[in-house]
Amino acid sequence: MIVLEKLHKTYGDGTEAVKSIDLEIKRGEFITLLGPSGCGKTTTLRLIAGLEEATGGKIWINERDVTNVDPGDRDVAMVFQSYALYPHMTALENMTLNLTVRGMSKGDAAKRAQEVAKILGIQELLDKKPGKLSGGQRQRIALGRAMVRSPVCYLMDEPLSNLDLKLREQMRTELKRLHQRDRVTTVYVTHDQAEALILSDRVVVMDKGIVQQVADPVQIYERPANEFVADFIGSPSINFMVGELTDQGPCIVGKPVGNGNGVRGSGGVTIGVRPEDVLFAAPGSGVFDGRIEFTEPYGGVVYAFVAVEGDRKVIKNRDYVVASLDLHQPITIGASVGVSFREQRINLFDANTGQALSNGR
């Protein structure tokens, strides 16, 4: 188990990269740090690895306070975005150095590396140097180097981002398979939400050095803790609409949009609805009427962009309501439709703070 306690990092130049993070990572868990570039994911990972010194807070690994322990003594293995293989050593030497340094005999280390190589399908590459290997092969060697150690935890910093799309998907599946096989605790950093949602047991969404939400992928997607998370996750992104809270629940331009999970009160709210939860009906029968301006087919679905009729600005984050429809649903560009929303899937946010109202966190 890894515990981050009020972990803080201010770099020498004054950049506050990580601001008081509290996080408990369970044994065997695959947890992903997700967030936009510069939000402090890498810094957090490097703090856990011991490559950066914390300027505040503590790090515990298996009940041991490792805040001031050398990286080599933390029993964690890291997979770098650049792979960071030793270019002058063969793949086998790359994989066994960390074993022989710790006193294992060359023979035993090689045997262990062979076992791991078999799992990763890289037996043929063991006597080659990194310079002779392709990106995907280097990636596997780097993974193998981490695996031979059987560490407490793997730390991976965007390990797939240097691979081309096909290979990336293949390695993603491979990572998932390996994790389900061995259940080694993994802290994974990515800015790619697909990777995060597919791989993780839990996702940590970060922004500006602050944890925004920690939850399983379904929760993150369906019950975002605030507007930032709601907006960051999902593609096309969520629709934010200007609403107000009444005793009957949330309304848009005076029309109730549903039960709103029982949230009652008064004042402004932001109503968040994912594109796939936008429904079309006959004009006049929805919450408001709109005109289908254009569509974007994308594989099995088609995105419809609907301009709201009337003068009031209803959509907060763009000019259209975006609906995700089945590719074969008949729609006509220029047609008027009544827009409504799948009631249980509506998310409410405080219009001022952006915090979710529906799930109360």
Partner chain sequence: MRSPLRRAFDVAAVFIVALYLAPIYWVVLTSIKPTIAINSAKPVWSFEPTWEHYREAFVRFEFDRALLNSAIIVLSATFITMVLALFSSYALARMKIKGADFMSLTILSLRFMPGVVIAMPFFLMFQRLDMIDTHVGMIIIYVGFGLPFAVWLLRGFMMDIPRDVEEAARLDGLGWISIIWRIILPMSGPGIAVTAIFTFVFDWNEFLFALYITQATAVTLPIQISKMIDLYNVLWGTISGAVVMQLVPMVIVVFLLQRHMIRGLALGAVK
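Switch from the form predicted in complex with the partner chain, shown above, to the form predicted alone and output its structure.
One chain, no partners, no other molecules: that is all that follows.
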């Protein structure tokens, strides 16, 4: 278990990288720190590792206060974006170096490395040096170097970002399989939402050094805590539309869009709808009418970009409503359509604060 208690990091130039984070990571959990560049996720990971000194707060690992403990005494293993392999050493030597430095015999260290290599499927690579290995192979060696230590937890800083798309997919599957097999506590940093949603038991979404939401991947996607989380998660991103609350529920251009899960009131509201929850109907029969301007095929779906007809400002975050449709659904560029939504799957956010008022699904 890892507990961060009001963890804070301010650099010498006054930059607040991490702002009073409270977080409990359960034993055996795979948790991902997710957010845009500069959000504080890597700094948080480095604080846990002891590579950065906390300005304030506490760090506990398995009920032990390690806030001021040296990195080498925290019993954590890091996997870096850059692999950090010694080029003059073989894969086996890279994997066993930390073990032998800590006093393990070369024979026992080699045996342990061979056991891990078998799990990772890299037995035939142990005699090769990093320069003779592909990016995916080097990342497996770096992962194996962490695994041989049998640490309390793994700390992974964007370990797949240097791999091409196919290798990333393979390594994601490998990491998922290994975690389900060994259940070692893992803290993973990425800006790639697909990695976060696929790998994680829970996701920590961060922005400007502040935790915006902590939840499982389904809840993060379907019930975002605020507009930032809703917009950051999902590709294409969520549609934000300008609406208003009434005694009958939320409306867009005066037309109701569902019961809003019981939210009532008056004044402005932001209505969030995922592309897969946008529906097309005959013109005049939806919440508003639009014209299909262009499409983007993507595998088994096609994304249709719809411009709202008329002068009223409806869309908040871009120029088009984006709908995700089955690839075989007939679509005509330039056609007018009525746009509506799956009523139970809309999200409502306060127009001023951006905080969730009601979450769909």
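For clarity, a rigid core is taken as the largest C-alpha set superposing within 1.5 Å between two forms. Residue numbers count along the first chain shown, from 1. Only a predicted model underlies this, so the values are computations on that prediction, with no experimental measurement involved.
Superposition of the core reveals a Cα shift of 2 Å or more for P87 between these two forms. After superposition on the rigid core, displacement of the C-alpha of M104 between these two forms amounts to 2 Å or more.
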